[in-house]
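One chain comes next, on its own, written as structure tokens: the form predicted on its own.
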Amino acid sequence: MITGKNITKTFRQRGGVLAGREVRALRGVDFAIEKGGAASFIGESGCGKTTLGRIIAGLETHDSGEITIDGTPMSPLKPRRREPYFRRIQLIHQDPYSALNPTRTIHQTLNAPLALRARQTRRPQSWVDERAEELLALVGLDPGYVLPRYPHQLSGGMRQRVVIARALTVDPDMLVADEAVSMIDVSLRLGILGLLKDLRERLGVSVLFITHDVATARYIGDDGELYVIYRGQVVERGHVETIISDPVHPYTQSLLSAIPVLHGLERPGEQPVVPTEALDESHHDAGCLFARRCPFRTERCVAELPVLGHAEGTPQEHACFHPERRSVVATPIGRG
């Protein structure tokens, strides 16, 4: 089990008009996920949800708050005895072609990690190639295809594929999919998310999933958690479906209302969610981070910060002092 308390991070601009300026990435996020489990975090781009991931798979610092991995703190260990840890939480790129390298063939990429496990543990050269073969093909492709093969003779859904594969070379605990399908043909997503359903199902892997995409986060996930997160804070946490059919956070609410198809979910109201203003990460309120935009807010939103907890008649978490059920209507496709 993998969990966070109050991590914060905070980065500093360099160069340009801007230089200097702090941004705050995250601040004081909590979450959980259970080993075998499924978590979604979904947000506008910008909102944090990236520098989670990588925090969690040990590729970027916080500035402060706690992880936690199977019962031991990560803080106080020095960076080598972290590395165990964090090596069985394996992230899988938004960008396939980038994340392998162009001069490698695919049997070089795999071999490179399997060989090295093979050293730690005393295995011969024929348990690596036939290793590779073995997660290739738990993966869905052909080895004596894809071995030989450079990443730009393969197509973007094999090269996710592929990443994903690289990842497994170590038999990780979780696969963390850092909007995993975002650059692949949409006629080839479904079947990405399949497999990292499937692998989830089979190797009893668990599955970060980061997107924008509220229904791939509800198609990995079905039985897990989703946090959605604005400018860095958790504003609404619960069940998947529980979020999805009935969010009671305003932002929450406008999220799903920017979804062109919500498949029966729509829920029409006298009350639309529409942002009142265009995001401006400038201001620096005091009060509800989303108060600037939200068109419910009320004095106590400016000048108060709603923390996240659970209120009476609500299943979820949530940080909103008035949280109601209102409308979610899917924008109509084609009106601009």
Ligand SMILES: Nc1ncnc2c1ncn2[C@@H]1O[C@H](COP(=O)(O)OP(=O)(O)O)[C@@H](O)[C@H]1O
Second form
Amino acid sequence: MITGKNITKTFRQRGGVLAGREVRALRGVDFAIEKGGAASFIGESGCGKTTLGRIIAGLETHDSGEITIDGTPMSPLKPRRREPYFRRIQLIHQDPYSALNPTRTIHQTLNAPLALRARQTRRPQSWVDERAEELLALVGLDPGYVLPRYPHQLSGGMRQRVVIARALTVDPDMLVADEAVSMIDVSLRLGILGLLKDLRERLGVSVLFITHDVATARYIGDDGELYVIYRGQVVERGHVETIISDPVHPYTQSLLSAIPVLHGLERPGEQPVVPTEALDESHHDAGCLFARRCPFRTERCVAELPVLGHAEGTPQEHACFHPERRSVVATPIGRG
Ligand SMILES: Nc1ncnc2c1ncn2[C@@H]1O[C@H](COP(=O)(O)OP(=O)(O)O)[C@@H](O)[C@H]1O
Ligand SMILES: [Mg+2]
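If the structure you just shared is the form predicted on its own, then what does the corresponding form predicted together with the named molecule look like?
Full assembly next; the chain just shown is listed first.
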């Protein structure tokens, strides 16, 4: 079980036109992912999903807040002492090609972490090869075909399966799949999503899905939790099906209205969603982060930041002063 309390992260841009500017990537995020559970983080590009995923996997530091893994708070520990905890959380990112060393065969790629694992767990060297084959079969690959090959000799879908097999070499408690199917051929995506779902059921590994796509979020975790993130703030959180069938935050509603076809759900918004624009994160007044794009904003929304919580008897948590079901279209900044 991993929990985060009030996680914040600000980046200072180093180069480019934004040099020196601060980007508030995460603004006080709380999360909890149970052992064997499923959760999805969803939100548009730049909202902080990857940053949060990397913090959860121990690959990025946060500015304030506390991460607790299996009851142990991470902040009092020296980095070296945190490693065994974070090793049990494996990140799978979107590009399986760059994740694999092109000069190594799949056999070599799996061999290194498995040999280490064998030493740690006092298993014989013969276990290494057996386990490599077992893991490849588990992710739906033919070991005889894959083991002697190099990454470039495999399809994108196969490469992502190899990346997943490599993540499994350490017997992780959790897989963090960050847009893990976005660079894979559309026809192969469902297979990878199905695999992650299957691993969750068969190995009891929890899965955190990071995506900008609601259908994906729903596919992996229909019994899981959905976190809707907008500009570094969780604006709605609850059971996936609850939120999809009855979203209360206008941002969530606009996200859902952007999917023309979603199995089992009629399109909630009648009008097409207006494309989102790049946001100047350095500029933010006191009010709701979504206020400038929200057609339902009131004076209160502009003056005060709503915090995530249960209000007006909704089953999910949300950060909106006016949680109602409406046909929502997010308006571009400056207009509306
Ligand atoms: N290493 C970094 N240095 C500077 N800014 C960063 C860095 N990583 C992310 N950011 C900024 O933080 C914000 C959130 O980014 P990210 O977590 O990648 O969002 P998402 O994955 O939702 O697209 C963006 O504005 C991005 O430009
Ligand atoms: Mg990302």
